[in-house]
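One chain is shown next in structure tokens, namely the form predicted alone.
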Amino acid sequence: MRKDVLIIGGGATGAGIVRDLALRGVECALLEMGDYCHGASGGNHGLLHSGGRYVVTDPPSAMECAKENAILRRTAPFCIEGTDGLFVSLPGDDPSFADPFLKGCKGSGVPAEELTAKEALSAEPGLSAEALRCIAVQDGSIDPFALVQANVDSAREAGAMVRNHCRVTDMVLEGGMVVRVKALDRRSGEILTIVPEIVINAAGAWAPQVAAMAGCEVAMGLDQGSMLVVDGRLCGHVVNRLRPPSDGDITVPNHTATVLGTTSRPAASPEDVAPSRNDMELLLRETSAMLPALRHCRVVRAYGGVRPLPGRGGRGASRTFSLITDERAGNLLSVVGGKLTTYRLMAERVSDQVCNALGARAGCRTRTEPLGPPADEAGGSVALARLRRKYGFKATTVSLADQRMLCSCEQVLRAEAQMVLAGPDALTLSDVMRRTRAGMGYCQGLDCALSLQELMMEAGGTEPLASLTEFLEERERGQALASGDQLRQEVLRRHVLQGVYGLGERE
């Protein structure tokens, strides 16, 4: 199978690249070893950055975020909540930081406005009464799974081949160029062979391993960050600590929950994502200083992700991105770093370089081409408006004639899961969860896992028992630090699924 371009990695960057190239008329394919958002694109807090976080410490990243924030609000509003954000200074914080912050916002093109304490508390009633200074910015929350799926769907419509659960296993080089790439398709067991003109390594934290298949090296630091999911929306805005980027200084309202983040430590591997008890205690302590109600919250889940950063990584590493070439494989281009917010810009820069090498003259269309309908598009029911926020243009393919509920925690209809299962991407129960949110609520799948397994059996083409076991194990990992009401919920969940149904039993 010949392709002009092969992209390896189906996170936001890879999905953005395959869409950009396909819209320019380039023959391209994307292969992802797991599901889309397998790595850092799914292991984050869903923050649409205004750029404010970086205006003092990393102005180039701040400028990139500010510009891309505005573009995404125009082109992908269906999966974005324009919550706006607040940067809050508390007793003990450096009182002199606010002035360079405001100056940095102005210099980086980040819209910002200082509020009085009264104005801040009026805008965010749950804010600490001890807040000293408060600056409003244009942060927001974004659904990374919906964003990436929309890019995949758009790329396919433009003629690209996109496959998840398809692991690259080997690269063959001749004359310092990658001439063949082999991959194993998990669905069929088929070995694919692709003959590309150019290979783009967008594998995130796995980029060094992909590059090594071509005898190349990618200098990268792996940085683990932990996050907590709190039941309910305990703030209306994204709330940030007004200080240099550090641990536990962001809260993001997202769908039915609030996400607390994040931490930073060196990661031993891309799979080194597990949060620690210390991470959980730190996140609750630091974020509750900004939002006191978090001291009494119910933590539904703890999870982590690994950031692929240039150089050695860490808090001091720039959040901008790099394009890396290596003469040992002249047609391999690796993209490293960046943010979810800047994925589209990364894709544009990569696509520009690729098209220049191919002699293709078509320009980038992703700055203006919509990924989905407006979030408040007129017409239709309240139910349809809710579906648009998750599925964009595909919302109208969900049958509203069947109002039976699959997941009561997240208000997911059976018809939503059926729509996803009828598509080409959902191989596992977790794949359906990422697209519908079934199983993401406080019961973590107790109410819907078996019903979803039943739907998968009806749809055929999957191994439902193995998929259910995989799903239960993944949900359990997120409950390793559970306490209080959530621990009691987890004990009940395990008793019902293991003790009553005999599922997920350990040897």
The other form holds:
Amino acid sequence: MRKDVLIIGGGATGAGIVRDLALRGVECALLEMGDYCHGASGGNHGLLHSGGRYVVTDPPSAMECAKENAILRRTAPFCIEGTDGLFVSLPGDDPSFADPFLKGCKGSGVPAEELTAKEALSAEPGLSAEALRCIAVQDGSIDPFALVQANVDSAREAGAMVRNHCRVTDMVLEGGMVVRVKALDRRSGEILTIVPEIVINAAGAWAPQVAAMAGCEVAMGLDQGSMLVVDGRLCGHVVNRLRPPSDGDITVPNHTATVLGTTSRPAASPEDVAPSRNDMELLLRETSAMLPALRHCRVVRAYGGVRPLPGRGGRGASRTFSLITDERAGNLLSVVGGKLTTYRLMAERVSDQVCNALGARAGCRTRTEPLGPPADEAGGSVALARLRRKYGFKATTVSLADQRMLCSCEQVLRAEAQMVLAGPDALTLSDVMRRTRAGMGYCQGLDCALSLQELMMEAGGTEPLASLTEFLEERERGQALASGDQLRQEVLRRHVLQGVYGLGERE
Amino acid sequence: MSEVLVVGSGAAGLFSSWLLARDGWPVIVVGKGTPSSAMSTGCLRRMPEACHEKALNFLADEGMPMVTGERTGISKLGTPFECWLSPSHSTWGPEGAPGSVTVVGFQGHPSLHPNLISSVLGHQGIRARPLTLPSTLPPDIPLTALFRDEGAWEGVATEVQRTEGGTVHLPAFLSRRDYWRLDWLERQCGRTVLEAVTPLEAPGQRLLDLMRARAIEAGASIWDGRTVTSLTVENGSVRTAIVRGGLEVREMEVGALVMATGGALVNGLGLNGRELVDPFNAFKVLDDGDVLRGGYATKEGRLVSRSGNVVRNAAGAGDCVRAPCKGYGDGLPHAFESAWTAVKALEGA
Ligand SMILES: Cc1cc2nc3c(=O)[nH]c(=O)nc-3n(C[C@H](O)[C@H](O)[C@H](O)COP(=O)(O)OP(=O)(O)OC[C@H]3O[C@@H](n4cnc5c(N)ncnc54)[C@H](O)[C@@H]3O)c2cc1C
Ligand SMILES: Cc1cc2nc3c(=O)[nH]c(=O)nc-3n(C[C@H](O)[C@H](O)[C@H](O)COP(=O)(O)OP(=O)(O)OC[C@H]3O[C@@H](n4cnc5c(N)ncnc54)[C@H](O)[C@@H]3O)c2cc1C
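Having seen the form predicted alone, could you now give me the structure of the form predicted in complex with the partner chain?
Now the full complex is given, and it begins with the chain already shown.
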């Protein structure tokens, strides 16, 4: 198969690139080895940065975030909650940090306003009464799964070929150029061969491995971060700690939950995502200093991601991005670093460079072209707003003839799963979950997994036990750390899945 | 004779009350919430060694006869479920494995998933065919809502007769009172009827209803919806208990005590983070770092105080007692065995 451009990796960066290029009329393809968001794009906080976090330590990154934040709120409003954010300092924090912070916001174009203690408490009643200074910024929360899927859908509509569950395995070089790329398609078990003009390595933390297929090197530091999902929305804003970026600084309300994060440690590999018990305790301790209600919350799940940072990585590494070329493979371009928040900008830069090389003239359209409608447009029903929040433009394709619920924790309709199953991307149960949120609630799929699998069978699925086991193992991952009510839930899950259904090992 | 207070009305509490009441003790059972016994499949995965005859007497029921031996059924996922005791329509014996199965489900209702189960059975070499009957019943409403009259049953019989094959695999939704319907259906369509082995639904509740009826018949009083909130222990014996329910708070003298409060799942044992604790702050708990197997320490059935002395008039049974050999989904035999040991200990005292 001939393509002008092949993009390897279906995280936010790759999906952004394939959309940008497709909208410019470039013939392109994207291959992703897992589901979209299999890497860092699924293992992050879901914070749409205002830039505030970086104004003191990393101003270029702060500027990028501020600009992109504004663009995404316009173009992808459906998957963003404009919660706004607060930066608060507590006793013991360096009191002199607030002033350079405010100054940095000004310098980087990050809108910011200091609140009095009274204003802060009335804006965010759960805030610790000990909060000293409080600065309001324009943070938001973003659903990365919905964002990336919308990019994929838009790219497809513009003619791109986008496939998940296709792992790139080999590259063939001739005369210092990649001439053929081979990939294994998990759906069919077949090998796919693509003949590209240009190859883009958007494999995130796997970028060094992909580059190595072409005999190239990409220097990268891998850095693991953990997050906790707690039940319920325990704050209205994104609440950040007003101090130099550190562990346990951020709480993000998203959908039905609040996400606490994050930590930082060197990762051994891109798959080294597992959170530790220490991480969990640290996150609860640090974030509950800002929001005391978090001391008594129900932790539903812990998960982690690996940051692909340029150079040697670590908390100090810049969050901007870079494009890397290597003469050993002249048509391979690697893109590393950046943030979810800046994915579009990265895609624009990469696409500019690609179009330049291809001699294509069309300009970038993603700054204005919408990815989805506002979720709560005037005149729309609440039901439609809920669907839009997850599916953007596709919300109207959910048939409301059968309004029965599939997942009661997350209030997911059977029809939503059916819509997703009718599309080209759902191969596994987890794929359906990422799109619909079925199984993401506090029962972690106990209630809906079988019903979901039945729908998959009706849609022509095979190997139900393998599919269920994979799904339930993934949901179980964060449960090793469960305590209190969530541990009770876990005991119930094991009684049913392991004890009665015989899934997993019987002890 | 002074009263025996049984705390917890799951399998362990009800079996011990039955045993005690039959021996002439005045028994009061205090229970709250849904016991895990009602969440179980209503099947015992192995024989309760020391007391299986007694257990069979206790579970004797004409309307829902139990079968024992090497039994196999089909779980709600389609996987094989092996056990020692089950209701007659849940399992087959060594010679009775079905050659082919029609799996009956109701469209969009989670009671049984015909396509899923048929595929899983197929992988085990059992020929299976899904039969999905139309329905608009919301998933949180039990199937009983579709079966309010004879017509519904006749409809199912007719649909099933249209299919080929041997055994008919049905969702488990019948109460103890309606269990005879399965016999009726079997006669009506001339096919073996097999209920799916199902947790968290009718079968566990049926077992619990049966056990409650038997305990009451034997003379035990059951105080429902009440909680024992504290116990006083003096000179090595439990003396009084506070029982709360609604607006009522009652203090009672305790002659003897059976602690059958269940595991952490039902709040029988407390959880401090991941650590098991005694909510009464009176008895010794051995945790072993395992929520499932940890529980009250016992010596020949009797509870042990926090300082390590045996409590003369208190015994423990069921999930709340430490049992290093217990696995997920098979605690009922242990509930029976430990209840038997507990009663022996108290009667010996
Ligand atoms: C803990 C943590 C918290 C974060 N929080 C935030 C936040 O709140 N806000 C924010 O803006 N940013 C955040 N980030 C940063 C952000 O998540 C990442 O910068 C961004 O998601 C990177 O996207 P990507 O597409 O470059 O990489 P990835 O999402 O990792 O995508 C790479 C993809 O390439 C695929 N791939 C790899 N090898 C192959 C192959 N051989 N064939 C096919 N496909 C392949 C992988 O499966 C993967 O899906 C966070 C990151 C971490 C780790
Ligand atoms: C989903 C599931 C499926 C299972 N399937 C099987 C199976 O197929 N086969 C099998 O053998 N085992 C099975 N088990 C295990 C089995 O159900 C339990 O091991 C068994 O029921 C324990 O009985 P118990 O009487 O000790 O506790 P429970 O049945 O839990 O009863 C304890 C009761 O005491 C109450 N209580 C607690 N504290 C107090 C108090 N202070 N005052 C008043 N009341 C109190 C509790 O609320 C509860 O109602 C299953 C368990 C589950 C959860």
